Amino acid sequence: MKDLVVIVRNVWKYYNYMGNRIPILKGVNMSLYRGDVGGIHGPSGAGKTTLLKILAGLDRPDMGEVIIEGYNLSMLDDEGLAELRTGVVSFIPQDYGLIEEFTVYENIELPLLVSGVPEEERKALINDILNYMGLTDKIKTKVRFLSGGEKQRVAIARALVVTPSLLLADEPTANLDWENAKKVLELFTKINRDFQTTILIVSHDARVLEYTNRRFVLIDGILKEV
């Protein structure tokens, strides 16, 4: 049997709109095994980004427990949750998260900054990971001279880099035509295959899930597996 990477049980969250308590996601459920690839399909305010921080460890649910690689992430304190993110989760936001005025080298070296990996380590692992993801050419490129798919690209071998055992996606082709969106989800097969990931995306786009083997719906708060 396949190890269990993601339990999610009866995960709440509230948000406070005017005086009201708002639920955005309700009593939501989930696993994930190792070497599934998730697809979390519904429209804008569902609640798929909120979803998506909480299991990064980006945000705390008002209620419910999630367990990532067995690690409760609600007892975990703010420095526990940010050390999971160097090696065990890793988080790829709709906007890319990286600096413009850095270079390609410079972005994917940050996660491996912050976890004090030594310099020759740095460079081995950043040229590996530039190699695989078809990028090398690009490496002192500064990113705000790439193009929305070659952005994705820097933005997921930065997230692949630490190694994660799993990869959370946010809404990852919204900003490009599909024909380069298929190309960053054959991207996200490849990864899949090639390191045995455990892959979360959450899209708007229902063509998405053609690409996973778990699909979801969230609407409205609530998560079904279809």
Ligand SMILES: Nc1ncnc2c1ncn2[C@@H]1O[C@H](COP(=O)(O)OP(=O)(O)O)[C@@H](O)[C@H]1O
The other form holds:
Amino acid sequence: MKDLVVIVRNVWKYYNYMGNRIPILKGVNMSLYRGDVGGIHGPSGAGKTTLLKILAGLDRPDMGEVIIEGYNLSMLDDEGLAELRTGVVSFIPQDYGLIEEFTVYENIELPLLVSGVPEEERKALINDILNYMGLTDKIKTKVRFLSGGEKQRVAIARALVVTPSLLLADEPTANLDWENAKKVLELFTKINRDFQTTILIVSHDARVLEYTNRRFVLIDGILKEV
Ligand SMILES: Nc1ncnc2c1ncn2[C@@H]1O[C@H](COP(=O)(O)OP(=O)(O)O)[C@@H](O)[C@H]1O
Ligand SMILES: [Mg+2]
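Now show me the form predicted in complex with this ligand, since the one above was the form predicted alone.
Up next: the whole complex, starting with the chain shown before.
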């Protein structure tokens, strides 16, 4: 039997808007098996980022369950969720979440510092991942000098350096032209093949789904597999 990496059961999320409680996710169910590349397509405001943050343990649902690699997220306190993000699940935010004044090396080092990896090991891990991503020549460059495609690759490298089993990417192609977007999507395919990483990409661009084997549509808080 294939390994279930992600289980989402009847997840509801509400936000308060002008004194009203508005449902954003309306009973979302989904599952991903090890090695899946999932894609969620949906228009802006559909709830994609909200769902991805819940899967990353950066936000909590109002109702329902999320189980990642056997961890029921509702059983974990904030510290437990933070720990989950140092090796089980990595989240790549839409705006990359990099520190512009830090070098490529320093940005990728951050999650390793958080998880207390010793310096020599950090060096080796960062050099390996930079080599894999074709970014070795940018190692000492400050992030603010990089192109959008390079920033996206640094963000992916930072997410990968802790060897997560689940990689979540929020609109990874939104800031790129289609040529660079294709390169990033091909990179996800390669990462999936090389490391068996389970990947979930959300995007308002339906072309992203061509690079996935599990395809979902999220409209107005309702998720359907297509
Ligand atoms: N922290 C928040 N407080 C109130 N409303 C929010 C918050 N975050 C998102 N929303 C609203 O929830 C809806 C879904 O947002 P989001 O998950 O970002 O959608 P998507 O990523 O699909 O564009 C939007 O209408 C947005 O304005
Ligand atoms: Mg979004």
